[in-house]
Amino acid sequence: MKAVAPATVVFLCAGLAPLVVRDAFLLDSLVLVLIWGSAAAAWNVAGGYAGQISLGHSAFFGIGAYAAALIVTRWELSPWLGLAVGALVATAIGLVVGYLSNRLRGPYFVLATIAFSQVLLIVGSRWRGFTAGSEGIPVPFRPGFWTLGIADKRVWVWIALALAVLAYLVQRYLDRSRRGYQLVAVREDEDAALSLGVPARWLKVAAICVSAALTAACGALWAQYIGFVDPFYVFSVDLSVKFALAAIIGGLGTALGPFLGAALITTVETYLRAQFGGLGTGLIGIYLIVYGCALIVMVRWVPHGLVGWIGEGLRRRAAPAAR
C-alpha cells in the first residue's frame, strides 16, 4: 500500500487539476505529460522490467497514430476504432519482431529495433498513395467524443488520464505478480532463469507485445490530440529515445518512475522551446545535449532514477524519528 500511495497522490491531482486550472497552457501541459508518461510507461514494460532495452518504439507510437488518423481520414470511421486497430496491429508486430529478435541481446537487440523503426519511417514518408507520404497527415477536427473532435482541454485531461492509469495499473501487476517476478529473473540473468524452468524466451515476447499495444494507444491519442502525423517524427530515433529517458530518469522498472520522468522532460523541453524556439533546428541539437547530460547525471549521480532518490530521502529523514 506505501508503493500505491503517492500514486494514488499524483494521479488524483491530475484528475481534480482542470477543475481549478483554467490556464489553457496548463492544461496543453498536463496532457502531454500524461501521454509521454503512458508511453515510457509502455516502454518501461519491456525495457525496464523484461531488460529489453529499445530504442526503436516510436515504431509502435507511429503505428498507432497511423492507424488513428487514417481510419478518421479515409473511412471516416471513430479514431476509438482506430486506437484498437493500432494497439491489435502493433501487438501483432510486435510479436513477430519479438519472436525473430528474442535471442538477440544487449545491442544486437537494441540495433534490430532501430532498424525497425526506420523501415516503417521509410515506408510511411514513401508511400503516398497511402500514407500520403512525407507530407504527413492533418486529422479533421470532427466535434464529438465518439469522433474525438474535442475542443475542451479538460476532458482531454481526464482521457489521457485514464490511459495514465492503465499502463499504472500494469506495471503495477508486474511489480506484484508471478510473471513480473519471472521478467525480473530474466532481466537479471536469462540463463539462470532459463535453468530454473522459467519461459523467458515467451515472457520477452509477452512484454514485447503488451508494450507494443500501449505506446500504440498512445500515439492514436497524440494523433487526435495534435491533429497532424508527421512520418519523421513518430518513427524518429529521437522519439524512442524520449521515452527511455523519461523511464531511466524516473526509475528503470518502477511503476511511478515512467511519469515523474516524462513531468521532468516536458517541463525542460517546454522551458527550451520558450527560450530558444527563434532558433528553429537548432533547437533539436539542443534538445539531445541536455539529453544527454540529464542521462549522465542520472546513470552517475541517480542511478535509480527520482522513484529511487525520493525514497531514499524519505528514509533518511524517517530513521532519525524513529530512533
The other form holds:
Amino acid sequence: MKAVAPATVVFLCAGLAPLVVRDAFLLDSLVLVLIWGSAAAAWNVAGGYAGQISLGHSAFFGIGAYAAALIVTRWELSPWLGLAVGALVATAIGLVVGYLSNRLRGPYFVLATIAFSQVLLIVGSRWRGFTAGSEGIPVPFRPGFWTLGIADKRVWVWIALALAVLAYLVQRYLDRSRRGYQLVAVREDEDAALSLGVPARWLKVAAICVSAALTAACGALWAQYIGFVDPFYVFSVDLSVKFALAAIIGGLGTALGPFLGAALITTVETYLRAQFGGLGTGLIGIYLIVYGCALIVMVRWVPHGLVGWIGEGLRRRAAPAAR
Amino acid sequence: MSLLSVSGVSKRFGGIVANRGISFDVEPGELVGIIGPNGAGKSTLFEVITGFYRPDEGEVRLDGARLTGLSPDVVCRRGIARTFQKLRPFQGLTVLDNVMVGALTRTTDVRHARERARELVGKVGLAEKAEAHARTLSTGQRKRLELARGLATEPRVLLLDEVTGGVDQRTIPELVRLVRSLHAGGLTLLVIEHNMRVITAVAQRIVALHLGEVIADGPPDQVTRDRRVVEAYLGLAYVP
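Swap state to the form predicted together with its partner chain from the form predicted alone:
Below: every chain and molecule of the assembly, starting with the one above.
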C-alpha cells in the first residue's frame, strides 16, 4: 500500500484540479503533462522494466496519431475507433519489430529503433495519396464525446487522466506480478534469466507490444486534442528522446517516475519557449540543449531518477527517528 | 536408464574444436565431476547441455527426452539448472528477489515463490543477506546465491561451473559441505572443478576432458592415476 499512496495523491490532485482551476493555460499544461506522462510510462514498460531502451517510440505515437486522424478525415468514423485501430496496428508492428530486433542488445537495439521511426517518417511525409504527405492532417472539430470534439479543457483533463491511470496500473502490475519479476531479470542479465527458465525472448516482445499499444493511444488522444498531425513532429527523434528522458529523469522502472519526469520536462520546456522563443529562430531549440544536459546530470549523479532520489531522502530522514 | 546422457557431442568454433565426440551418462543421484586443463572444453560442454550452444553433432537427453535444439529457458523448465563460471547474479535485485526469479519458473504465485525463495536462501546460509542487493555480496556469497537460484527452479540435474573457483581458502570447506548436503538430499549433480582435492573428495565419478575429448571416465582414484590424465595436467615428464 505504501508504494501506491504518492500516486493516489498525484492522480487525485490532477483529477480535482479542473474543479478549482479555471485558467485555460494551466489546464492545457495539465492535459499535456498527463499525455506526455502516459507516453513516458508506456516507454518505461519497454525501456525501464524490460531494459529495451528505444529511441524510436515516436513511431508508435505517430501511428496512433495518424490512425485517429485518418479514420476521422477519410472515413468519418469516431476517433475512439481510430485509437483502437492505432493501438492494434502499433501492437502488430511492435510484434514484428520486437521479433526482428530480439537478438540485438544495447546500442544496436537503440539504433534499430531510431531507424525504424525514420522509416515511418518517410512513409508519413511522402505517401501523399494517403497521409497528405508533409502538409500534415488538420483534424476537423465535430462537437461531441464520440467525435472527441470537446472544447472544455476540464473534460480533456479527465480523459487524459484515465489514460494516465491505465498506464500507471500497467506498470504497477509489473511491479508485483510474476511477469514483472521475470522482465526485470531479463533487463538485469538476459542469459542468467534464460538459464532460470525465464522465456526472455517472448517477454521482451510482449513488453514492446504493450508499450507500443499504450504509446499509440497517447498519440491518438494527442492528435484529437491538438487538432493537427504533422509527420515531422509525431515521428521525430526529438519526441522519442522526450519520452525516454521523462522516464529516465523520473526514475527508470518506477511506476510514478515517468509522470514526475514529464511534469518537470513540460514545465521547463514551456518556460524556455516563453523566455527564448520570441528572440528569433536562434534560441528556439535551446530546450534540446537543456534535454542533453539534464540527461547527463541524471545518468551521472541521480541514476535512480527523481523517485529514487526522493525515496532515499525520505528514508534517511526516517532512519534516525526509527532508532 | 540414465538420467542425463550426452552422446557424441561435437562443437566447433571456426577451426577450433572445443568438443569432439563427447559421450557419458549420469545416473540418478550421482555426483559426477568434470575435470580438465584450461581449454579442455568443459564450459563449452555445459553451454551445449544447457541449450546456450547448439552442438554440431551429437545430442543430449534428459530421462530419454531430447534436449538438443531446445532454447535455454525450455531446457531449464525440463529440469536442468546451472551456475555460471563467471558469476551472473541480477546485480540490482536483492538476494531474495534473485532467488524468486528461479522459483517463479515453477509457480505462478508470487507469494508462494517468495516463501520458497526464503527457504532456499536460508538453506544456502544467506538468510542474513536476504534483503541485501546482490552487488554487495562477496564472491563466496554470490556462489551460494547462484546455487539457491538454480535450486529454486527445482532441477533434476544441477550443473555447477567451478564451485570453489575464485573463493578464498577458508570458504572452500563450507561450499563443499553445501554441495555434499545437496547430494545427500538426493540431487543429481554435474560439477566442473579445478581444485583436484575438492573434486576427488565429493565426486563419485570423474570424467576427464583434454583438448575437447574424453580421456578418462571412472572413480576418482582411478582417473587421477590415469596415465593420460597425468600427462594432460603435468606433461610427459611426470608420467610414472
